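A lone chain, given as structure tokens: the form predicted on its own.
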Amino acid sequence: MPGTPAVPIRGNRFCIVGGASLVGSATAGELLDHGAAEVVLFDNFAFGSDAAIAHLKDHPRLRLIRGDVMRIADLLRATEGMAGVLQLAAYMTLSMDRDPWGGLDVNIRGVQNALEACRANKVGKVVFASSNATYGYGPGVAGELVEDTPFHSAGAPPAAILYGASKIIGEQLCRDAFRKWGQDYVVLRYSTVYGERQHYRAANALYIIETLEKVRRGEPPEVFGDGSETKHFVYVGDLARANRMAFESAATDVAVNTSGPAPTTTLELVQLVTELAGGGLAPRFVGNEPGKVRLTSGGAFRIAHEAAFQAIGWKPEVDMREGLRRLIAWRDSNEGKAA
């Protein structure tokens, strides 16, 4: 029907802007399992990999264009007859650390750059990649994360909070477009996300990783602080899923939290680690590395996902002890190589 936001999947076309990542991979073997007439991956490879697309290099209607978000002439081409655009580039809080004015440029100017393109090429929904990053970090953070939740700087990390804020402004030039030209939009805020094909940029997702590496060598696995720390991690899959359903969905103009099914304390982690992996030493309780960007909520806290319920229908179904096992077992295949 013309005028919905709805974007059906099944022969459509659909641009991953910085789609040689861990979820850019992911919702492109979602849509091309629904059935959408082409894909495109856009990235520069700043940190993308040809790893993370390896698996779907040789799919017929697949593309992949080599740009820059801060070219608007790269993202024109790359946009032209799209129905939907999933914005996804972004440098995260680690890069933010070293390069806070790079990460400025591509998480603002960038996504202006993408929305531009998709005005002037008349895309019909843009999917923004946002974060829960949004509520900020530090012991203001705790109880339950819902949609209207402000945003708390105290404590944390510049880097944590530079990369919440741009997220934050991302969200609103979306809402700019959409009261300015009619651009729909849906923003899904992502908890930190996991899954095959793992990479090292997430703060929180590096803490698997390491923690899985370090039993792997037979040495104690670390624990920061006391174990209670909570964490809230969303598999890529159900990301992915969650891609989709935006853009088949009526939603516009929303912006909802996509988390897993539950928190997980870092001990719980850990254990749930070992286990996986076959068992190991016990953990090593430490505490914080001078100069080491870690993120903390300074409490047990939830990320609410009832209202992607409402909005697009997306609820998480793979649980942690579930995805977990998915990636020890993709990384044992792999003999180890992350994306």
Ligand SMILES: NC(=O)c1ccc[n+]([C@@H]2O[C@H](COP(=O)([O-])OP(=O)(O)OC[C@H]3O[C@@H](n4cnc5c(N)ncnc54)[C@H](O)[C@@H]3O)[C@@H](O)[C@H]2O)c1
Given for the second form:
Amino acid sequence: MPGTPAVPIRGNRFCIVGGASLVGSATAGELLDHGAAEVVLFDNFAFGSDAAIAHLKDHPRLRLIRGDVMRIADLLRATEGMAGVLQLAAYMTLSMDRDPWGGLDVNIRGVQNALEACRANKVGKVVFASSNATYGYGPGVAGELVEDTPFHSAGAPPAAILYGASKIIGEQLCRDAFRKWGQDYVVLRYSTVYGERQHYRAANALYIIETLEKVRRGEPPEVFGDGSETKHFVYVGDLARANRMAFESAATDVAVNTSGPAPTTTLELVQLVTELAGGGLAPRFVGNEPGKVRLTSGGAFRIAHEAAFQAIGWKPEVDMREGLRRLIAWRDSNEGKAA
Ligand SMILES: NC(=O)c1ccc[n+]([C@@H]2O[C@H](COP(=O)([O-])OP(=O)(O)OC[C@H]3O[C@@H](n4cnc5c(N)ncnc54)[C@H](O)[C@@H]3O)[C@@H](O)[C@H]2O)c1
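Could you present the same protein in the form predicted in complex with the ligand, rather than the form predicted on its own shown above?
Up next: the whole complex, starting with the chain shown before.
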């Protein structure tokens, strides 16, 4: 649609910055399936892996560029001729805990570099992967989290605050680019992602993967505290669809939540993973291990995704039972064992 911020997928070229990733690999498949002329995966493989994109590597319309978001020349090369850019490259909380400055560089300067490259190459639309970490963590986070819920930081681990704050800054850099040079963009605030090609880098998704591994080893899975802590996940295939729809929609200059159908508690989650893994021992209730980064909130919460429907027509389709079934099937397949 010329003259509107909508970028059709069919026939257009897209670059996924940080593409050798959980979300990148799923989104590349989604864009290719919807007729993208080319999808470029740009990554320095700091965290991403060949295994994450092995299922795509022989696709005739997929191209891999090894490059670093800290080097604008790399980004200028990768974004040339692109109709849309999905900006994923980031450090999440656990990586931020290990290397705060590395994370702040990538999550802030890296985003600005990507936006500058899009400006130079006249890229139609940027979709930026933000996070529900923009609402913060700790005792202030409870109830319905909507897009204007403020950031809570009191009582949260420093790395989680640095991560959430870096995503807030990334969002504002997008807004700034819209105001200064009319760069169309959509910010999607992902909740915790899970699904095929699950990695160990997201603190909340570790509940799933650690439970699965313990059940498989015949050990009791662990539940933190009394298990009533809320988590709100989103299935990676639903997010890939959200990324595609953000490009296709006429929405611009907007930030919306993309969360799964409903929140869960850690106890429900551990019980469901145990059941889907074929059954196992009853869970063991544990306290915090010193030095381990835990993301806690003040009480039950739900990350509202209704604004995403208004803005880009998206709502989640895959519930936790089905999404976990797919994750476990992938882990049990040869592909999952290689990852
Ligand atoms: N996974 C989640 O639970 C979750 C939740 C909310 C938001 N997000 C956001 O979604 C995005 C994707 O998440 P994911 O789980 O797929 O992440 P991931 O860790 O799998 O992917 C991030 C990718 O960025 C790449 N990268 C890091 N530094 C780079 C650099 N300097 N240059 C080029 N590439 C670099 C990594 O190698 C990796 O492939 C991230 O921005 C993340 O903050 C993720």
